[in-house]
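Only one chain is given next, in structure tokens, and it is the form predicted alone.
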Amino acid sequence: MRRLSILLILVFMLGIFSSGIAAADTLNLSIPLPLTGSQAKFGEMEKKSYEIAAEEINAKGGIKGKKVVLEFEDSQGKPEISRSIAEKLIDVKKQPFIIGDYSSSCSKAIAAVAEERKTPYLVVTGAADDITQQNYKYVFRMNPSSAYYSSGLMSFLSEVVKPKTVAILYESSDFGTSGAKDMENQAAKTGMKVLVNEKYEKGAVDFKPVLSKLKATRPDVIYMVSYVMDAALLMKQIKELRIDAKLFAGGAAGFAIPEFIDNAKDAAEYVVTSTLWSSQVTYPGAKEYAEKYKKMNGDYPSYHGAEAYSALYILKDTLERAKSWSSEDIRTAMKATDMVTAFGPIKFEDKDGYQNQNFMDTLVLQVMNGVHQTIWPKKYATTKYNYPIPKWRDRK
């Protein structure tokens, strides 16, 4: 009877353990991403990048001997769905940490749940400043906040372009609003006069009224914070209206991915954009990841893919250092992270009003002959920038 009782207890315990995150030989990880809807391009890029990282990690023995098994939950880019997914992962699946999702609004929804339930959350791409300005203990962000996206671009503007005026166009999302506010602040610091500061609803089909207003002000720089389809349409309509400027600049996101060039065609030429990463950087493993992704998918990934790929390695490093896989021990280990990934250096700091925020250099890309090239800072540049850019009438 005693043996039977012990056997039943062992079977019961094994059932609980196997149904959770860590079965005997696997580490089951669910990741929220927008796999349908307007942000699906980014979600698919990140999904493929997570899968590349998992395959590599498993080929080298997994995480503490456990094979990483990934599942993906479709948030559809909707914060309310992201929140529901986070609640399910923590309350039902008993996952002691969360990584993922794409947009700032979805990341913000997950962050609130994670903090409320004292579960570590690694923000991978959400960039709105206030995600890591809430005095949260359990929310960590590997990507720079949007306020730091333009640091490399501002250096390029001050040293090369030296503009006196700027026009700002931005979409009405957390990311767009935050990026526009940062440019407004940077303009004030550097003495640039903001001639136009216009918000638009994402997915707009006609930017000509606001562009006509902008054209009359003749700004030196036109700075835009948009996702990919809006970014491409803005530049196509700028070309149609023959609006000239010293420089057309994007605040990363839609301007920094190959689809921008595919959709904007020749209107994309000479456009510069902030970016957090390039397939040309020399971080350990970056080139190998970029080439592997291109071989599988036909084009190089943007920084969003590199973030997702590196996020799994951050998790691996954290779990291998953690005393246990409890949420508290994982949080303690993540706070002590100090490593260099294919995306760049990762160290979670508390400074400048941020908590658990990673800070790093940002880059500038320029479209040259239909391809993004890294042009700034000089120490990371793969080719010299094209400036001054030709007026529309002088282009072939």
Contents of the next structure:
Amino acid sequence: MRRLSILLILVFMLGIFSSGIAAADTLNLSIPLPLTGSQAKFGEMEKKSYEIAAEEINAKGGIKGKKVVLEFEDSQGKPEISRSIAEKLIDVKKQPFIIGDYSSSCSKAIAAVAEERKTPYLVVTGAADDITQQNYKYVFRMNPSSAYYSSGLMSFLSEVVKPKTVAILYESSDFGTSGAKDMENQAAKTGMKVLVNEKYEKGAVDFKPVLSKLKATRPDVIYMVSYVMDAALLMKQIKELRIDAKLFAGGAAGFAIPEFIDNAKDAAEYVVTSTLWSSQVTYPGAKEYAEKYKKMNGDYPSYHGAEAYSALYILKDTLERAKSWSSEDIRTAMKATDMVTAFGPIKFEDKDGYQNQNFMDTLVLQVMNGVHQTIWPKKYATTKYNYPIPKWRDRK
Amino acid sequence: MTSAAIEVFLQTLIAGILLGGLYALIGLGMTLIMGVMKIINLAHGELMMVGMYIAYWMFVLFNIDPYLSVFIATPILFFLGIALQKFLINPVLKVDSILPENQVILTVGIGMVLANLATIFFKSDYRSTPVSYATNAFYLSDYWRDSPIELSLSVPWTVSFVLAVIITISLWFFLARTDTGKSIRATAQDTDAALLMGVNVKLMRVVTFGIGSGLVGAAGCLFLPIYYLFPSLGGQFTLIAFVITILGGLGSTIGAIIGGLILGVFESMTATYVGMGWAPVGRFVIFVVCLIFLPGGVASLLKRKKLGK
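Show the same protein again, this time as the form predicted together with the partner chain rather than the form predicted alone.
Now the full complex is given, and it begins with the chain already shown.
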């Protein structure tokens, strides 16, 4: 008995000791993500993508010889929790930089803390315009802001569909509001008339009242900015009411992920959506990442996953170029980033009222036979677009 | 009015009535419990969530249609309700505490436990049953070729509505015609008198809680084909049930049915003619107006006109 307990103590001490050694040549990295709550779906996808990237980086010798060890902090999609996580990472864990989180509201909360504590923060998915419009010096964003999400879709509209009128439906969140605002501006610029501009509280059960009002105005294009379940519900009820617009367009997020098709079924057919990335793009590493993700999880990732995966590579690139790993040097190095990731080219620029913002081409997807296909811009297209779309009555 | 305006109005009205019928079923369970036990069951929406998960898994594992799951989820929820009442709420009813409504607070706790258990077991993923008829609908123009207006009636919404009406009618029948039903009504009207008349009040309380839970479980099954499912969905439906209970006049079944319909139609009308973002506001405007001008709810109106009891 006594010998056993001594043995146990020894084993235990060895455990502590070895973990102590390991700590010296590892880079511990905590990433805030919504792992529970209504955005957990995206948080989960990003978590897996970070892990794939970390594994690849470690297999090739880590970052400057240090092994990357990831930890995830659950922000539950609530800005106040994100904020306290950011404070903990900076003040307690002394992490010299922060990356991650999902929604715009959470990213905004972290950005404010990071700027105040002079710690560089890489926004990975938060898309609300104003995150990089506040003259923040320490906040970088790799994804285009939501004003640019629809740039691809806009060129598709003006070159192919040529609509005269548009109806906008959006969720009353940061992301939805800024997406709708952007569409309004674009419509004004291209001379489209906005017939209906309606927001809704997420979790609504019945969209039919607002949809029948929209139907009466006969818009050419219906543009919707929603998360996944609302997106599916909207298209299902549009089918029920047989609203025949020339085009149904979604503003990324809920419309661009496979779950949208799983839930909306045949109502999803022909719906186009702007997106930032698809598993078919030709950026180096994109295909390999998409296949690896599919092998592990059975489904292709959406752009959120590619963003997370590439974020870690941006961080690797930055840390390898930085003179030291102090916040100040990391900021300088990140500002000089100029690389091509699986997600696309990354370069942090100050223009059009944005600071440290990455600008890039966005894509347009269309659902064909239950699969998302890239249809626009032409140089990235995998198949020709389907337009005009058939009326509901004639579909079967 | 032009034909387009009429079309919008009628379509909104249809949507409102269908939604109202389902709301009424959600509200009924809470009203029943309120009437007999004089407490608001704030775990109501979470019980509905449990019902929805039962229907969901029945569909995924055994391919049982959510509508058939009504016959599975309702009994399970009935016994769950009885267990909750017997082992959690009844003991608390006996304890003297500084808070007069500690059972209500207990139901909040039960709701939280249920929601978090669902998160642990089923993760916080959104799920929906991809039933084949999910987007089928009847169209007026299919039956009347050159009708000036087009109206549509969704198949799952209509089926859910009809089932809700059938369940409501059978509940009414149960309360009006059976001995147990009469005892429940007696307990709701005057506990002491019922006790003196030999009604087993304690048993009636337990049974009522069971029936209330069973009803909302059935409502969950009816909601599944038209909506989706996630663990924290309970809160918004507890709120709806609460508004209906107040609107209907605390404890009146007929009041709850009318209250549900009013709420459904009012919400739909707000969404069409004011703005969809305003629908939740409309809900609470009704709530406040009702509290100020009609504190007895619809039931007090009925009483005045000598229509109900």
